[in-house]
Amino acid sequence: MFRRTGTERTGRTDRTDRRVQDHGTGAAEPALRLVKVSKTYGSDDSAVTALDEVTLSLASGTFTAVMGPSGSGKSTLLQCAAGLDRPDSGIVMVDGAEMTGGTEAELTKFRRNRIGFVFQQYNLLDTLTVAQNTVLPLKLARRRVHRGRVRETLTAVGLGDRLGHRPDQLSGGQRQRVAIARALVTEPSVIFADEPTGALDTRSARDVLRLLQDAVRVHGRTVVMVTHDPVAASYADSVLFLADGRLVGEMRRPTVDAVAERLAHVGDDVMAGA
């Protein structure tokens, strides 16, 4: 189980900390909440701190991009927040429920009921059709499959006429659309997207990013996307910047140029706060 900790620290994340502390005063439950989450790999002289007491709170129905230089901790943040890895300390809550991992089976059940995933490499099974890949999480969770909803979801992502196709009959952009449909059909609280446009051409990337926007605006989901691309980040409502495992900044209503400029100076924030 994730260990509970005390009051959030002060510093460069004060604004985010206040959002956490204000929880319980009548505001809606955050879709995702992290309190002082830390993760270290290795030990002794070889130890590397991937996350250093990260605290944040994301409202339901928002689209957040996470950016930072290589080694900043953005992938570790996604993995810990999504239950794919266990933090060493801190609290992770999804839709008001604390994520616990007494057993791998419990953690897997938690993810299946509350979390959706979209990965760079799609993670589709080549032997299954588009429809079968889409309903696979429901089958694994032993949840009822509503065929009408599956068709409706695939139609919404532009694949209503591809239900019987297999992944090798689809383009990269179409495969990522299947991955988005697969994430949506389980009706998760949060969808985590890890470099979802990294393997796509410009047009397909734009279409996928618009579908992620629709997941928020039409379906009311919360999307958290790790990306290195300022263009992709500009589709989000806000961008969180990480450096050396710490949250060092946030940008609302991002633009491509503003994100690129901010990302170029992320290291300066670390030095200023040292």
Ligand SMILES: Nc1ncnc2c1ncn2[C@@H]1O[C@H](COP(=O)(O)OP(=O)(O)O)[C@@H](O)[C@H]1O
The other form holds:
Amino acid sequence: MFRRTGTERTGRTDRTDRRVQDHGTGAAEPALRLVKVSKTYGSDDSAVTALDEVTLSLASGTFTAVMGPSGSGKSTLLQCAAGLDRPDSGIVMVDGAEMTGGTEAELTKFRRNRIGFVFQQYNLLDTLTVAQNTVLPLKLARRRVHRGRVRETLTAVGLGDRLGHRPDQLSGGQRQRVAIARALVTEPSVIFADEPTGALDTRSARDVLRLLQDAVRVHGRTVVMVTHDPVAASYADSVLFLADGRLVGEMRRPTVDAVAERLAHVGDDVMAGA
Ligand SMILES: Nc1ncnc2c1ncn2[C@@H]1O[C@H](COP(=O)(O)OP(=O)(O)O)[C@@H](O)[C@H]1O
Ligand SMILES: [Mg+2]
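Can I have the other form now, the form predicted in complex with this ligand, not the form predicted on its own?
Below: every chain and molecule of the assembly, starting with the one above.
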């Protein structure tokens, strides 16, 4: 069930070749597939259904934003889809391999090799340098560290001259760019970002969004980003709208105005039915 990735065995070429083939046939497995994923917190009177049979499929090499009111289940969706939490029921598949159902150790291994994360608060280790933070996922996955690759990745996010700095010597925007380098370095199937620009000024936010876009367009990654900001969402190829733990809409080629307009009415019918 838990396939080894091509990258683990042979480095980058295998993965790149496969991606090209996938594009050629048009019959590729979706990078991410959720089938009837449900998650309830608490029990009895205090039970909250955070996700209610969510089914979705995201093609490889796409950038998707997830939006919805506070408490609509966005973070829970991300946690379950990324294997950080387990759904109560339903299936999560990454590149056609089922992630749900294995042991904790298998899930951890799978996650380390296939999934990248970017969090609102960066989650860098203050005692490590920029370069050390970036290679950490490779070390955790017991994969080879190519120094040149690490430098290349940090240069791509504009931090080629900051390898020896520590996070507290960097601005918020720079820290988030380290987090993006850290997410890219394992060449994961899917990168999940939860409000990655939530703590940033407008200009740093734009840099981060462009880097996430590049991760998709240049490096062929698949990115799923939770955001409440229509400007951030407009960088994505499509937006999924959540309300009350359910998918209630999708918008392709989102514009700032269209997203803001839609967001104002998301959950109206859920509220009307309540
Ligand atoms: N650990 C938890 N324990 C209890 N309830 C939770 C927990 N995490 C989330 N919830 C509840 O689940 C619902 C969805 O939460 P969340 O996924 O964080 O929504 P969002 O990210 O859209 O704001 C909310 O009602 C929230 O209060
Ligand atoms: Mg949230």
